[in-house]
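As a starting point, one isolated chain is supplied in structure tokens, in the form predicted on its own.
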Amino acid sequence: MILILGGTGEARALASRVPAVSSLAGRVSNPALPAGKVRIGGFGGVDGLAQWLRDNDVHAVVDATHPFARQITANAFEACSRVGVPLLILRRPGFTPQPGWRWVDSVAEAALDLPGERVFLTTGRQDLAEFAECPQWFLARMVEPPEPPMPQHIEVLLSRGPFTVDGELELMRSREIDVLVTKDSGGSMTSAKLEAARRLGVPVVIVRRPPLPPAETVADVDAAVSWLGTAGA
């Protein structure tokens, strides 16, 4: 059997290929699923994951969530090194720097010393207390509604992409947006929000991906698919 880590599109175009075994975390409500056998929640950390990868016989595992799923990706890693079940870790690229952008490692660290007063905010709804104690105004993205704490000046849209650019240029004019602050995640469902802030001037502050453990790593679904063959999968 193969395991997909997934909740994301390239999550779901690999399931489409193989005959695998997806898990999704169970955090949205209403989630896109994918092709093939489904199971939704938690392991239960790396020994309930452990015990699952032994159960099931699973002989690979695809972890294919997203970027910043850092908990998700590390119990991975350290319950296939004790299981013995060979990993794969399938992350989209991330973006290119450019010109106007603030790089910072982290969401806390994004949120001090914004260079604006009125943000627009795409880092997911459960790092929103983060910026609880900030003066500016926000305009919040996310596909669920979040929990206090937050800001006390905010806007909360709930919204699930793809968005355009022309879509993010109307909604960052109408919003007066002077700032951007969003992860390094990749894909081009976030890219049209920095092409728009590219054209109107507007600054980005940009949180990097946390580093991934030493497991072998590709980029595309294509690769994914090479590597479970040749992993006898």
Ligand code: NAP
The other form holds:
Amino acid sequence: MILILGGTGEARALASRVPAVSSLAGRVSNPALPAGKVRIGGFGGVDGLAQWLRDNDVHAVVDATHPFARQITANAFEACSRVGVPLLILRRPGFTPQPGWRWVDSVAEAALDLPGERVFLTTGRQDLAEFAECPQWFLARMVEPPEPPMPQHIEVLLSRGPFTVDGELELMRSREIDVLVTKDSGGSMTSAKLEAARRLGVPVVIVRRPPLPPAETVADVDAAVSWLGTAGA
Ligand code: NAP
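Same protein, different state: after the form predicted on its own, show the form predicted in complex with this ligand.
Then the entire complex follows, led off by the chain already shown.
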């Protein structure tokens, strides 16, 4: 059996092309479900995942999780090494860098020195706490409602996308945004905000991706399908 660690559009695209079980963390209440079999919820760390791989006779794992889902990627590498199951990481490329972007290593670092007063924040619900002490005004867009702590001055916008450049221009103009803070998630679905920021001359603070474990890595679904063919899975 093939296990796809999901939660991304790439994971859903892969699941529509190969017979597999997709795994979701269960973070969102109404997830976009992949084709085929789906399991939902954590495995219980490396030990739990390793056991699950054994119990379900898994022949190959594709980690198609979000570029910032650092823990599950580390766990998958460790569990697959332990059980001897081939692992492929499927990671879409990051955004094409633009001159003038300020790169930071973490969301916490982004919060330390924001070059603006009206911040468009798209780093996600789990990172909102990092900005709790910031005096600026925030427009924070995310999929699920956030829980405290969060900034005092905030408008929360619940939306899953996709987003268009025109829509992002309208949003950023209407809220008088003067800085965009985002992660280097990559993907065309979320790049519209960067194009809108460029057109409006709004500075961008962008969080670098965490490093990947030393597993074979591909950038698109076609390459993952080929790898699964050669892995005999
Ligand atoms: P994370 O910090 O790397 O993982 C935390 C824990 O959540 C893991 O240790 C694991 O629990 C469980 N988990 C994560 N992904 C899982 C999966 N696909 N299947 C089963 N369990 C999973 O992950 P995260 O950043 O919270 O992201 C959670 C999910 O949302 C991921 O699947 C990711 O693809 C998706 N997502 C994340 C972001 C983001 O910005 N981080 C954005 C969009 C989508 P156990 O240790 O108990 O196994």
